[in-house]
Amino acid sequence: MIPNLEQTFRWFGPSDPVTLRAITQTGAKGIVTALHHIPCGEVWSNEEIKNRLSTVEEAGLRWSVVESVNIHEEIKTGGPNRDKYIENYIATLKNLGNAGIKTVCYNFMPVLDWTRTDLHYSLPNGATALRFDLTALAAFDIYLLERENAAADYSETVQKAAKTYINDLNSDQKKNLTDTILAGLPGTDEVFTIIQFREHLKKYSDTDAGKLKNNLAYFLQSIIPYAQEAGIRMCIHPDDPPFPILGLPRIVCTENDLKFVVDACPSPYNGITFCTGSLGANPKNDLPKMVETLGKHIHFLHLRNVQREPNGSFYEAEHLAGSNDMYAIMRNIINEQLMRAHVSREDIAIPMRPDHGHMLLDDFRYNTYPGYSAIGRLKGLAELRGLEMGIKRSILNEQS
């Protein structure tokens, strides 16, 4: 039989309060984690490398991918200094590559990474999960950001909400909501204020999706030579939510948008993280579909659910809950797998992490990244691991 998915669990660095010992606990084999230390931009040392991956290794874990080395502002703009931060990008795929660091997740997000309105969003069980709430957003947006023309990208039925829910807030809670949305890039502390927002926004007013794609192509022609030289799988993570938001676009959302990423610059090393989760939010996306189309590009998986609202809101379920079929898209990555085992390809046991966990439990004693708890990640991963044994044992079955 194929082997399973090898399974992984996200791990901020030493100021983590899940720690590897934790994580060992859990089953988990590989570590997903990244220098998030060094600012963007800049290049990760063979030493700084060296010492993350001793780290882990001691632990007797398996550093099995890099999310995310982040992708400067001046290459996503297109600006003056973006062939110096490619380069340095390049430089920190040589040196990940010398270290036997095989895969890297990034995002192309404009600004902000995955983006919510409250992080403590109460589920009748007494856990809390992440929520993205479309009122809450336009209410941000409208009223405390003061966008131009921001009611615009607004239904008048969401633009009335938005202006009930911003005249029930009190001072606190209006800061709460501000510091939740401009939260700045996973594994820091960073949150944007509205003035630094603001003039990110001006650095984007002449940077339509049309532009951003020409800028993601461009970085994608410039690097994956040098991944593939390095036998470094690049997986782009799509966005989150997968629309645009607060003005700024968002270009990695749908099928198509995916299939434009690998065919920008065809190649095995040009792939892609798929995040059920984050397309899920999007209920035109047939996400099984997307794997039977898509399977072949994917080197990484993020596997968790959201619970949709009609109005485009949604949160984040349990694992094997919510819209997404589960079923379905855990059985077509086992048909994927399949797949390359007939061929011989060597990456069959495809790196999976369940992704943003409940808060359940003594989850609540420690002060952990959004989503990112232990028991609650640790829940979704058991889910997991016994929805992948049980179709794996049926396709036995079936075949027997």
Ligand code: DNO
Contents of the next structure:
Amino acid sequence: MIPNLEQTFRWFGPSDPVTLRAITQTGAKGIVTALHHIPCGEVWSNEEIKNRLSTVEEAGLRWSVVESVNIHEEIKTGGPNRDKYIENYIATLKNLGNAGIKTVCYNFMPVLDWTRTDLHYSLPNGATALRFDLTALAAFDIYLLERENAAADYSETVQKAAKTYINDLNSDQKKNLTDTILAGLPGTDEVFTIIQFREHLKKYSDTDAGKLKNNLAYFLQSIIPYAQEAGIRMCIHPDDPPFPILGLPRIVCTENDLKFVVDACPSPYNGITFCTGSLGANPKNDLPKMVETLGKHIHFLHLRNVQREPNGSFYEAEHLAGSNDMYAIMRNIINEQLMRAHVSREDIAIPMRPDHGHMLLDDFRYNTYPGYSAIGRLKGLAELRGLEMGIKRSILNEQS
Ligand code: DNO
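Previous: the form predicted on its own; requested now: the form predicted together with the ligand:
Every chain and every other molecule in the complex is listed next, the one we just looked at coming first.
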């Protein structure tokens, strides 16, 4: 019998309204957290790491994954201080390794992390979901950000729809759209102003996708030997949404992009976070097949679904509904576990978390981080573990 996937829940730290006590009731045994209060680029000290570790362990949980040790913009743009920030990154990895934390997630998205245009999209049953609407993004880009040549990035149909869209918004709605798109790092309340964001865009004026890829390879070649020494599995998170936005390149969107990452510095410690929601927003990504081809590099699973719409918009669907076949994805993950068992790999219980959840029932009483409600995620986790158990039992019976 192979071990189950390790069920984890994201926790944003002591200020998260979803408490560790509540998380223990979901059935999750692992915590995914980060020291969100330490500014990006600074070293996480042994003391800070130990404090967080004791808080998690005192609640009877395990700190399974760090999500994320974020990457300073100087590293992404290949700026003059990148080596200093890489040194700091390595120091943080060493300290995490000393504390026994062995999986670290990160992303290489320029300036913004994941991006949505609506955090309260109403579903017919009264629940709410996160949504990315291409028309709303175009309206922001062309009329509020006023980025040079922005219109050229959208089809004529989208440009027209964007004009109508912006004309219908009052000033509060415009501010809300701006704040939603320009939200900074997860786990912080930081929101860029349009002026700050334009400054960031300038820094990318000579960093196209090719350069960004080179900078990612440089970063990996610099840090992976140290991650390996510390026993830390690095796992890049794909870009969300998986295409360039607001004139910024995005380079971790497809199977080939992920191959580029693992080939840039081949090592069992250079792997990926397989995020079905992010990758699944691109209809060209065949997720079950990607689990087959990239399976051995998967160190962490984000399981959720999206409902795609024809023009590139999408909203977050229930975990087992939506455009991606969660059954086929889970089946291939379990096959990957069987292969790992066959070659006696230690990491069969891959950590997984229900990524995001709807706002449901009492979730509306709490001011949780967007996507990180308690009940919505609990529902997702419960469905996913049921799916896992059902598939596993049937595969193992078939084999015996
Ligand atoms: C969104 C998350 C992402 C993810 C980072 C990983 O909910 O999945 O913000 O944490 O991109 O570095």
